[in-house]
Structure formats: C-alpha cells, structure tokens
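Taking the form predicted alone, here's one chain by itself in structure tokens.
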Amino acid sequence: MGRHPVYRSATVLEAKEEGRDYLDLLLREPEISQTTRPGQFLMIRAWPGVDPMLPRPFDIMQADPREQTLRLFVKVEGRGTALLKSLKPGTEVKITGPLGRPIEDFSCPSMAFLVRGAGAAAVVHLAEEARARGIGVYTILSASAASRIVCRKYLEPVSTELLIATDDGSEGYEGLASDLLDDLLRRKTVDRVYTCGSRRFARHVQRLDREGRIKGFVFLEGLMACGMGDCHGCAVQKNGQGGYFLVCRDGPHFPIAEVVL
C-alpha cells in the first residue's frame, strides 16, 4: 500500500485550457509525486477564503518522480474548477495526497479501458504502468463529438489499440462505445476491463463480469469534503450485502460486482 497522505504546497507549472470545458494542470510537488500509484487521487485547494469552502478531488492522471510533477485533468463545471482556470505558472496551491487505494495487482496479460469524457483521466496512470510491465492495453474513448474526446495524446502512445466512439459519428464509430468493447472481446482475449465516466457503460461492464466474460472494475466519483473517510459524503451502496463503501477510502476504483450502480 502507499504511504499515508500528506498536506503540501504545490507549484503550478502549466494550466492549459483544452477547449471550453477542460483544463490540463501540471504541478510540481516532490513528495506526493514520489509516492503516488495508479488509481489514486488528490484534493486541491487553489483559492483564498471560504468560497468555495471545500477542496476538490481529482484523479492523478500522471506522476513523474524524476521531474517531481503531478498532472491533473479537470472538467470545468463549477465555481471551484472555474477558479482553477485562472491559475498562472508559479502560483502555489494546497494539495493533499495521495488518497485512495492504489492499484497494485498487475497479474494479467491484457486489460481494456472503456471511458467517456474526462473519465479518461482516471486510467492514464494505470495504462502507462500496465504498458511498462508488458501488459496489452486496449483503450476505447467515448464522447458526444470528436471535439469532446480528451486525453488521447496520453493514452494513444501506451495503447496496443485505441478506438473512438462518438454519439454524432464525427469521428470513429457512431454509437455506443460498449459496442466497440463487445467487438473487442470477440477479437481479442481481454482479462480485465476498467470503466469510468458513464453509468451506462459501467452497467454494461457489470453484466459482462456477471456472465464471467471479464473481470470488471469501475472508477466512481463522490461528493467529499476530506478525502480520507471522515465526512462520509461519498458513500456508495455495497452490492448484495448491507452497508456502504466510501469512494475516498475504499476506492475510488472497485471490483464492479461489489457496488450498486
């Protein structure tokens, strides 16, 4: 398991807008960049005062121990994330991490990623680690239109095969990316499927898992104030048993059979 999370100041190196709604954010922080593992996230606070009051959670898209950097990919959809767009290089921000459970089991010859929109950011670090270990990586990116496809430049270099699905047919397959996954499973032997960004796709992967065709995993989001299990704002119901998981403490990734979607 990773080390306990720490509170640190990080320096903004880049804050690049990707279209109207996304932000590619590169930070320098020497300690968290050394200890982060695939599947983890951090909390960031980048504004003075109490508006917004709470920090925001983001998947750690990349971590480079040698450069001492962390890369986040942010969907801008509220006041907190809108404030992140105004960050300039050299600005100091407060971060806590790494948070969540790291993914440490790589005992498989291949894995696939079925992701939509900014959900792609959750699997970049995992895809890079899998490729470095010689594991086959099959990536399926989905969005409403070609202009909404994100993180391709990070995932394409580490993917054995990368497929695109758009709702309007402006690039790749016109229709549901789950159709591309079904076709991939007919063509290739894929042991694990990770999904993020769409409950519809998650339910599809859950069905494939239930049928014994793959081992499915899902990255979940949740409202959280602390990121460490104290506030219980990110509870998700356990499947087939009583009680709840906490996305921040028990996740953010789960075996897909274990959660109610």
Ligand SMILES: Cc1cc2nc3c(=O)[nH]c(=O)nc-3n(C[C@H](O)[C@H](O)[C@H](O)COP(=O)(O)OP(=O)(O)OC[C@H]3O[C@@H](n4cnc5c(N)ncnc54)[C@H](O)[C@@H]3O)c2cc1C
Second form
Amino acid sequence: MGRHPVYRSATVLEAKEEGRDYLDLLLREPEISQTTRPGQFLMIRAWPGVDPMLPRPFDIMQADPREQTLRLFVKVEGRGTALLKSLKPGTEVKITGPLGRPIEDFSCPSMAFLVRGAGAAAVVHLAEEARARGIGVYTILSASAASRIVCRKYLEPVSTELLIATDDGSEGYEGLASDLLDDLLRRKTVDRVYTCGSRRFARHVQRLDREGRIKGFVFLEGLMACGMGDCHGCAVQKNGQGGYFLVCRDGPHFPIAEVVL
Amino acid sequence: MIDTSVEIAGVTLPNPVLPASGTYEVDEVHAGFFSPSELGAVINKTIFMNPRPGNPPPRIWETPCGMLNAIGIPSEGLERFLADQLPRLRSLGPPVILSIAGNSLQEWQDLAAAVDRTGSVDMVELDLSCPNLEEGFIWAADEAALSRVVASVVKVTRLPVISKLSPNVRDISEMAVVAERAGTAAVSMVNSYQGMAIDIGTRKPILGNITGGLTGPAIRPLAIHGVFTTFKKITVPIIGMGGIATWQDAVEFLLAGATAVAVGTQNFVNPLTMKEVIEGIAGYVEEAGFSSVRDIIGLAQE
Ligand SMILES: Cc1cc2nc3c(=O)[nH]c(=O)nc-3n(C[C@H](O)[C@H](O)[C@H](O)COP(=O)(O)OP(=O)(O)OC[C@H]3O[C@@H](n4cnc5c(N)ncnc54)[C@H](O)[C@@H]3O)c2cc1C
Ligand SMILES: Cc1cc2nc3c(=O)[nH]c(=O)nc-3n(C[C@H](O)[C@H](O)[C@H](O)COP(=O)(O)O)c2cc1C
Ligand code: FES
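Switch from the form predicted alone to the form predicted in complex with the named molecule and print that structure.
First the chain shown before, then all remaining chains and molecules of the complex.
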C-alpha cells in the first residue's frame, strides 16, 4: 500500500441530506482512508453508463483509518451531485484517490481558516491534523444565512476559536467574514491563513499576504476530467511568471501569492 | 493461450492496446493503477519544438457522453522532453511511440530528425490533426499540406511514421490514402471532432479557445465508420480510437479493421480501462475460438 492514487470501489455507509442542497456522504474504503493526507481530494463516480461521463472532484473532508471511512461534504449543484444525493446506503461507488498534494508543513504556532459555504469541507482534515499537533486553530465560517452554515459540527471540536458571519445577520456577525479575520489578526498571533469557497475572501487574503501580515493559501476549484495531471484541463494562471499550474497536480491548495485569482 | 501481439510497420506490440496521445501519463502518479509494462505501446503527449503554455481556461467542458477540450497542447519543448521524459518512457518496456507536431515543414523535419537521433524511439506519430491550436491550422485537413509534411518527414527519419488523421474533413479515408502515398507506415484515427458549447447565461462560448475538440463515447460510431471505410482503401495498418470505454468497444474497432486501438478520454473516467481492455480483447478472441488477435482484424469487412 503506497501513497499513489488508486481506483477503488467504495461502499456508501451514510448519505445524509442537510437542508435542501447539501449532502454528508460517508464511504467505506480500506485503502484511501489510510493513505490520504490533509489537503487531498478524490474523484467519485456513482452512476453506471457514460452519461454523465466524468467523475466529480471532492475534498476528502475526513478520513478514519481505523473505521476505514472517508467523509465528503457535497453541495448539490448539477447532474452529478444530484445523482450523489440519491445514493442509498449499501451502494457501490467508484473513487480515485488520494489526489493532489498533501499539506505536510505544520511548522507554525497557529492557523486560521476563512471559508464560505461548502468550502469548509476543504479544511476539516487539515484543521484536525493541526489540532492533533497542538497548533492553534481559528475558524471563520461564512454563509449567506444561518441555515447555510455547514461543517460546523466537524470544525467546532478542533477549533481553538470558531467565529461565524452571515450576510443577513441571522447568526453571528452580520457582514463580511473577512472583517472577523482582520479583527482576529489584531487579537491573536496567526501566521497562516487558508481560504476556500469565495473569490472575494481569497483576494482579501492575497492582500494580507502581500502586505506581509500572514502567509496565505487558497484552495482552488477547476474543471477537472482526470484529477491527476493527464488532461491539463484544470489550469490556473501563475502569478507573474506566466504559464499555468494544474489545480489537480500542483494544488488544489496554493500559496496565494503564486496564483491569479 | 492466444497470441495477443500485433505488428505495426515492423514493430511488434505485445498487445494491441495503447494510450491515446495526451490522455495518460505513464509517470509516478500512475504507478498505483497497473504496470505500464502491460501496455501494447507507450506514447507521450504531443511535443512541440519550443515550450508553449497552452490555452487559457476554461479548457474542458463535459457534454453528453463526451467532453470538449481546448487544451492547446502545453509543452515543455523538445529538448527538455528528450532529457527528462524519454529515458523513463524507454525504460518501461513496451515499444515507444513519440508524438510530435511542427509549426512549419522545417520544424516537422527538425523534430523527426532529433527524435530519430535519440535512438530510443520505435515509431514517430505526427499529430497532424489537433483542432485546438491558436494557429488554427489542421495539416491533416488539407491534402497538399498533409502530403508535404508526411513526405518530408519520411525523408529525414528511418523510423516508421504514423500519421494521426483528423476527422474534420469530408472523407477521412481519402486523407489516409494521401498519407499512404506520401509514405506513412501507419495511420492513427481519429483525433477529436471540432465542436463548441455556449453558456446561455453569459451568451458567450464556454471554452477559453472558443472552439474545442469532442471526444469520448459520443464520437465512437463516427470513428468506427472512419476506420471501416479506410480499411478497404489502404494497405498500411490503422490504429483505431475514438470513444473506447470498454473492451467491447475496442473489439468493435478491431473488427472494423484497426490493427491496434488507443484509449483516450476513458482513462480520465477509469484509470484501469486499458488493462481491462487488454484482458477483455484476449478473452473475446479466445472465447470466439481464434488463436490470435490478428485473426479478428477487419472481420466485419467480409
Ligand atoms: C479539487 C476540488 C475539490 C472540490 N471539493 C468539493 C467539496 O468538498 N464539496 C463540494 O460541494 N464541492 C467540491 N468541489 C466542487 C465540485 O466538484 C462541483 O460542485 C461538482 O463537480 C459539480 O458537479 P455537478 O455534476 O453537480 O455539476 P454540473 O454543473 O452538472 O457539472 C458539469 C461539469 O462541471 C464540473 N463542475 C461544475 N461545478 C464545478 C466546480 N465548482 N468546481 C469544479 N468542477 C465543477 C463538474 O465536475 C462536471 O465536470 C470541488 C472541486 C474541486 C476541483
Ligand atoms: C484532453 C485531451 C488531450 C489530448 N491531447 C492530444 C495530443 O496532445 N496529441 C494528440 O495527438 N491527440 C490528443 N488528444 C486526442 C486523443 O489522442 C484521441 O485522438 C481522441 O481523444 C479520441 O479518442 P477518445 O475518444 O478515446 O478520447 C487529446 C484528447 C483529449 C481529450
Ligand atoms: S484534472 Fe486533468 S490535469 Fe487536472
């Protein structure tokens, strides 16, 4: 068993709808659940035939090597995710993973996460690992309204502090979650910020990074066919030097200074 | 045990299955799927003389039973490819096919000559058919251009030359005849079909390059037709591809007249496809009572 990605059948253990458009999906798969590291994702295909054709990429939100499980958190967007939503326990799905670069550098006293919507799924495994290593974890969840705050139950137990901002003020701070980050940076020594799920927040973190206040990282999404560097479909522009990164191979997380947002 | 080997231009392939150029890297990342030594041949993503960044995103778009791509063939350039990638390809075991593309006759010749000089390549494939380059010119869509490139490459290399043909022509079988007359040792067909998609929200083309190439099961019947009609008109072997998703699809290509088959888009869907196709073809041939894969090539023609 190596760290190479593998293509495997997985069994659906739980497919729990959360609200109208979210799905909490628990899979059993003995191999990827051992090898995956924070920052990695998988490709999943849960339907027979050739339409829809391509597998869909999702962050591996949690991996439990003892239980041999993988947990994904899915926002229902189009056809593929609608098919995921109709999955029943016991169904076999196909997954390829772990994909992407693992995050291995934990040499910092604390990390902050500024995430919006299902973007929270990208940082759960990372937050768990940081916590296990005794690193301070500051989590800021952003959503349009209280009912759209997701992954809180996974992030709360591993966060030193968890803050919430909603656009309509139905929970937590009414306004931009980036204000909460600015305030946090005034109060605490935070040297690394990961962001996911909002271009606006990513730009904010990029600005803070440029000013030297923090080291910023962003999880990017890109249209993917293969998830492992074959198709060159998932290109994002490099900042400055010209050319492209591949989100699947070089990411999906990047030092925020290095990409064009 | 049946004999799975096939021959293309004097080169023996241990089995008739290879990746389609640009769809499967035989590198470290893929080491967990199956051993590349099991393939009938290995091939690189098309290489150009000079480095190129590729097209602006979005580069891909899923369509019914297929996808559009306008990758634009990003490339590290020939020199770095030969130094960094070729030795690894060579070390894998199967015959090595090198896919190249030039922007001028001179460049085609320089590339082919350089590839020949390495001494570690078994065949060279000319990607005459990529429809997604900003230059916008498809060599294989113009009889005179196709003929000139093939003839001038054949002059500068002793390696067997495979011409990868474009289906974006009136009759691909006629283009195969042109390539054969110009000296090609085999043809590869098909590359992607030109297509596009429009976002009805923004009212703009979706792909960064505006147009792209359609691949996947959606094009399979078109590709089968191309191989079937070409088989009768040429004597050099055909490497068939276009929408192969299962071993049954691959058998269809062999029956239509392909000597070998390439798997492209389906590698993205299931990275074990080529291994499954290799095993499936052998099983089919055995089950049908033949002793060699070669026995079923072109059977649908009779
Ligand atoms: C590395 C990575 C990790 C991701 N992690 C998560 C996650 O943990 N939770 C989650 O809810 N979503 C995640 N996404 C986004 C998720 O992959 C898309 O929402 C999903 O593919 C949509 O599929 P669909 O068939 O429902 O939508 P459709 O619109 O029908 O899909 C059509 C095509 O577009 C692609 N596509 C559509 N939206 C996106 C998007 N936002 N990003 C990438 N491709 C897209 C699909 O994969 C498919 O190929 C991630 C994306 C990437 C690239
Ligand atoms: C993402 C992508 C990249 C490709 N890149 C190349 C390439 O670099 N050179 C080439 O000759 N063909 C290229 N092709 C075409 C394939 O080799 C093949 O001819 C085509 O995809 C049809 O086969 P398929 O339907 O099995 O994918 C590419 C196809 C895809 C989908
Ligand atoms: S998804 Fe194919 S290269 Fe990234």
